[in-house]
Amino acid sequence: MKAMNYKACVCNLCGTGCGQFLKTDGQKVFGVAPLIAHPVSKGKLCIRGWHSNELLSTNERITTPLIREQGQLRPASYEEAIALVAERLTQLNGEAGEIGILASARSSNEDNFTLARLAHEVFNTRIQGIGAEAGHRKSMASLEHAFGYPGAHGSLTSIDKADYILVVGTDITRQNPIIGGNIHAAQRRGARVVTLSSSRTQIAKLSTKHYQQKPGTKGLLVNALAKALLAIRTVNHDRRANIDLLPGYAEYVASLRSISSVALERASGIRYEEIEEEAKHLEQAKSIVILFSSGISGLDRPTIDAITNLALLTDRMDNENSAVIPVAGISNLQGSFDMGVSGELGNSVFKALATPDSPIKALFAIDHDDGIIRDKARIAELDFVVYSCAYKNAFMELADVVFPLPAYNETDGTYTAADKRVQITHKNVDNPHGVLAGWALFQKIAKTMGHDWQYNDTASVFNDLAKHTPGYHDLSHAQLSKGFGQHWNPKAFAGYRQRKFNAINIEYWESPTTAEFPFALMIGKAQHYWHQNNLMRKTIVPRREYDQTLWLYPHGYIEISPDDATRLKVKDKWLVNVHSSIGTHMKIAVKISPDVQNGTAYIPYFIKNMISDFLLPYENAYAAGEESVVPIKIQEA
């Protein structure tokens, strides 16, 4: 029997990038312990991190390549499966948009870099996307315009010393619990924590001040806060160095001054006088951290522009304890964008799949969740589908060829957290079935199709990606193996320090609700949301929470306020019919919550058919992420 040991690694279950130890004999993982010295997690793990050993020990693994014959998947050799992929994809015209790539935000940087090479150099396609990229592109575009590079400004460790922390939207205590815990600790030591959220979330309850605005008005409130901050400086004749010289300043200030306090209160439900008081606190802060959700439940572009503009206007962003960070719910969403596998405008694989007459005929997909498969019917009709993943799931049923991948900790790889911290996880556990790492699989496919990359190991892949990825030039596996990673260097971007204000338009949100459809439905995440994804469904304890929720609400739930429940004459767990204004419908249980405002309703994503059947017809609302509002009516079933 091998001796038990503790191996340091990076948790792969959200964009925080916590440090953890795996208790392992080198063959199997028996437990997890927190890594006390890690600068962000500091000896803490959330329920997902504490039970990641369950994921790494599951028997629901894909262990060999599979080929579909006569409707059934059968085992195959790598050579046979790769030859079939090469034969079928060679027959298609990638340049004409016939091949699509669907990457994973959980893949390592090395795997995504080689996947991008496979797509661009071998398949000759730019039709691509990342499973959880919705929202993050807007964050990157806004941040790059404001700060000159597409990534977070500052570090998550700034939370520990900041005077003022603004959380826009997201219930970060549930999406990224360790960050939420750090914010709570900051509030306890005296930092002012302010949350803008239309519902009374957990982080809102832990904040110094919660502004519970009407849905769809977060950006308006952030702009109003900027107007009040500007007014303080005007009265005090306080001219901040060079802020008024930044491109876009004059237009930005003109837009801010057009904000009407009366219209603001009518639209958001928040009085401008409250915002003026808040601006006094913001003005006094020496260091400021602003956090917002990015990814599938991210904010819309106008709201993100309002956030980055406010950050610039504070003139505190050069303080070492200031930051603006788009917080991702998936481990390597930032790194996936850095590696170039996101869907460029006009070349989105999601758009190709959703457009009935698009030329797409084949899909090469990596690690897709099985709970929600967008455009499932279209994927099923494609000529050829290749799927690669460590774990079995329903997406396999759509595939003609399936490749296994190792789990994290069965191979070396780097991951980039929400604040640009690049960290390495080494191989800590045997790869029991000898499956190829992603980069090695993609290299074999490339070689079969006439491209010889000559990578020897993961470190050699990283050395190549460091040469071609802005900000990564100074990094290597050897360097990242010391300490707790390193933020990629924004100075590599030509626009570094060329700060600019984003253009904004002041709009006063008008509720789309009507007398017939009087409820404003919001969609987002709940704590059990992440138990629906491909990884958490392979665990025991974390998934138990999800299963318990289903035990209480087998058909899912819609949260409404106690007053609305009384008006509707319904009680908790009663089934109701929910009708949208465009005719979609679902039957679902009521969950009565004092955290929800009257006239609003909330549904978490975890309901399987909600995305495909109920929400997707509201494409614009879906694109708005956390700011989406769908007018509905609720009737007793």
The other form holds:
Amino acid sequence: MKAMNYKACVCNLCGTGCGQFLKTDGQKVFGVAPLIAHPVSKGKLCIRGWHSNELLSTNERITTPLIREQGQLRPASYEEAIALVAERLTQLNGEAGEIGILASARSSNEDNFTLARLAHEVFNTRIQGIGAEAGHRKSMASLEHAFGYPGAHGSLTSIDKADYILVVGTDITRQNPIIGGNIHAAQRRGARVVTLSSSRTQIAKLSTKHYQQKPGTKGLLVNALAKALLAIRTVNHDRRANIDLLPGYAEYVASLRSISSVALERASGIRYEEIEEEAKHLEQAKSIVILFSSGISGLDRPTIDAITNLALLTDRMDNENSAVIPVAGISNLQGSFDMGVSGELGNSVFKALATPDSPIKALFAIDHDDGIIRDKARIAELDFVVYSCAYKNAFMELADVVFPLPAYNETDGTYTAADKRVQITHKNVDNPHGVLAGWALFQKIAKTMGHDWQYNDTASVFNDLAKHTPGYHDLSHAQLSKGFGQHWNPKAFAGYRQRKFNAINIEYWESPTTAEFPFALMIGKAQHYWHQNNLMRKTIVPRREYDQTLWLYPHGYIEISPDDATRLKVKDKWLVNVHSSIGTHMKIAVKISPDVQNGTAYIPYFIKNMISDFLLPYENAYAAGEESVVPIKIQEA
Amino acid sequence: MYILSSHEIKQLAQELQASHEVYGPQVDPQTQQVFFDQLTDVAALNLEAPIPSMPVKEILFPQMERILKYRYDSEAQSVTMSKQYFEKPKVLFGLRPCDLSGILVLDRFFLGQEFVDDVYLAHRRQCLLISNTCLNPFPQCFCVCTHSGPDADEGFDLDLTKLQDGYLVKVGSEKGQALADAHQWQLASPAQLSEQKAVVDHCIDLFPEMATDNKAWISRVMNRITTGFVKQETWEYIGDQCLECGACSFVCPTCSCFNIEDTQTACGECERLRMRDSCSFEGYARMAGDHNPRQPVEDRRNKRFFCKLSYPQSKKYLRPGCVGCGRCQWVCPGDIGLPNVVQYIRREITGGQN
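Let's compare: the form predicted on its own is above, so bring in the form predicted in complex with the partner chain.
Now the full complex is given, and it begins with the chain already shown.
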């Protein structure tokens, strides 16, 4: 019996890992249906997932290898292009840091594992990085210290059963809508949902309690909550757990005790009495889920440490419905880390590109989604750039050799979601141009350069990676094909269950705003903007949604509160001059929003010149992610 | 009315397959999810499967389809065009009455008096509709409230009801009658006719109280929505829960909005795509000159419920725009499927009590 036209797979458009069906005849994708039995998405999809078919039908595909000749890319055979790559890269010294690898958090585990082999064994380089890793590295380090392994603690399905859910920052109904929907459903069934966010996001509105703290103080508030919880514990002797035996406890508690309620209120705008009330709820909860965003717009390390410490202090982390999850915006961010393509300290490709006298001469980049390419000028000056991607994008202009890749439904592959759930997508459409899968391409390059890996198919790559990747040992394609994935096993890590508190410092954040630059500008949410929109711009309906924001605000917009708008005597869509304290400037439209606090302002993270001209000079704005604040003044244009 | 054995029903499907594409409910073996899709082998036809997860409109009004291809020859200054949709005889075998009602609404939209949509017409012509009475409601069903189930009373060519022994077959059109005559099916006995009634009554009894209870309430809510007396706070409460995914429109058997886009293919040809659209999207209602009468999410949400439940819309469709299949409730990440919205409005009417 011929199988039906609906093929189950995993949505590849964020780190939630929702189940979806693609309607296909094996040649083209016609539609999408949600997968009801999927344990996380339970038959729901967001605007991105519902329009995957549009992305998968786009004509903006790379269809053949390309070689740059006299400034122009021209079609080439695989043999010719691979020979050129081998020839050029053989002349470079990987060990001396001349070759850099820029991996993609959207590639499958198989592709990333073989890319790591290519880098380490064939190119002899460790200079590497993942497009969106900045914030995730911090999450991994903090979680590994706290729980003993670099990954989420617990499962996203815990949201459906937990008593208490804490959402720190993250505009989750926009970034990972299905997780946001699950949290909303949890609130409806009676779980206490608490959001810490300086603006009134949708999840803040749907929460049981929203703490609208001043910018830059999320970590302080989480620590204050820990202090209040500790105070209850001290009184309530019979509920005192032996977490006080964990390493770092004494230092942690000493730091917590130093929190002053007066200074807390002054810095965050939240009264300690409110936090004490909150701690009572937290103390009563049997199962606790904490979510925070990870990746390029994630939190800073002190805030993440405050979160993991609070999680340990609750002493509820052994409950099967408790979890601490760094929510990733990109489908395989966790898996890319697991496969070892992230840039370790001292070996970061971003650092190599940003350091003027670094030895880097060539870059091997995969599927670079960011429309805004960091260090573009430096990349343009490199001797040799190789780029591989399924879709056409701006990175091609920088490349000397381009390889096509299949779309996520044109090849078998596994992807590891934000909560470590490893899931498989089987090929359900033939690539019309017969392009090689990533792992097969890398294997071919390796072979040309004298390394024979002998992989026959994606499953054999997986078997190899399972052997070499902690946590993946008991997984295989055959087994992952049976259900809806499986979390990788943290017990494989030596430090498993050796829980430790992270060292924290209590700092009362001083707003960098001054009388001259009175607004705290944050880089924030935008309704229809995901991953700098390289993929979404290749759809039709989501692209229209994004475009209509641009039509309303063609130069981008800055969100301010209605009170501030009155004070500045400006109206919606009026142009204003925004000056930052380091002298950068832009002209931008005002968007008045009641969800923004007085004295704060938001700009979405998608207008190109905003990022490159206005924000890029602010090194810290990148480093601090969601917590970054730029002092600005706003004047009539 | 006739009586056919289960075997004869399968035989009918098999026989129709010679001249028609046969579509029917089937269960995906891996996920147990039900789809109403084309059958290559009628053995997969499962007339007792739960309600299909996607509406049958997928066949007549697909999520995305290429409707036109054209190429401009700049030298000859001429355009060649070819349409990309074709008429094929089809059987929709085992339609749920709710999905059948959905088709009737789509017919009145796409094939109305003022304008006939050629693409829909091509898919809809030569389409044999065989409905199937629901034996039991599924958790989200409320067709009893919207006059679209559990049995069908109009629009079908043939209508089946599973009895203890075999299927009772009702004829609803000349096409259906021709099939009956050609096969010389056995006539049903009066006892079998009353058994059919009992099956339907039994099914209605199985509906949760909320659904049967809602029957009167839905009409009251329709009145409320038509007269515009629903408070702004209620719409805002509903709008706050909308995650703007568009899912409700995509799974609604009666939602007919679409978008058109021309894209260039690699070989210089252009193709015209038509894909479903949703009133929950901000860009959907945007007009030239940047005017958007429905910019806030709650204004977009209430548009949907006006469309499903207000009298003027019902006049257009000759029935309520909602067919009670409950799929919007399943797919909504924000918990504002139509039954819940009815509940919220009803709570407003009673001042907090259900």
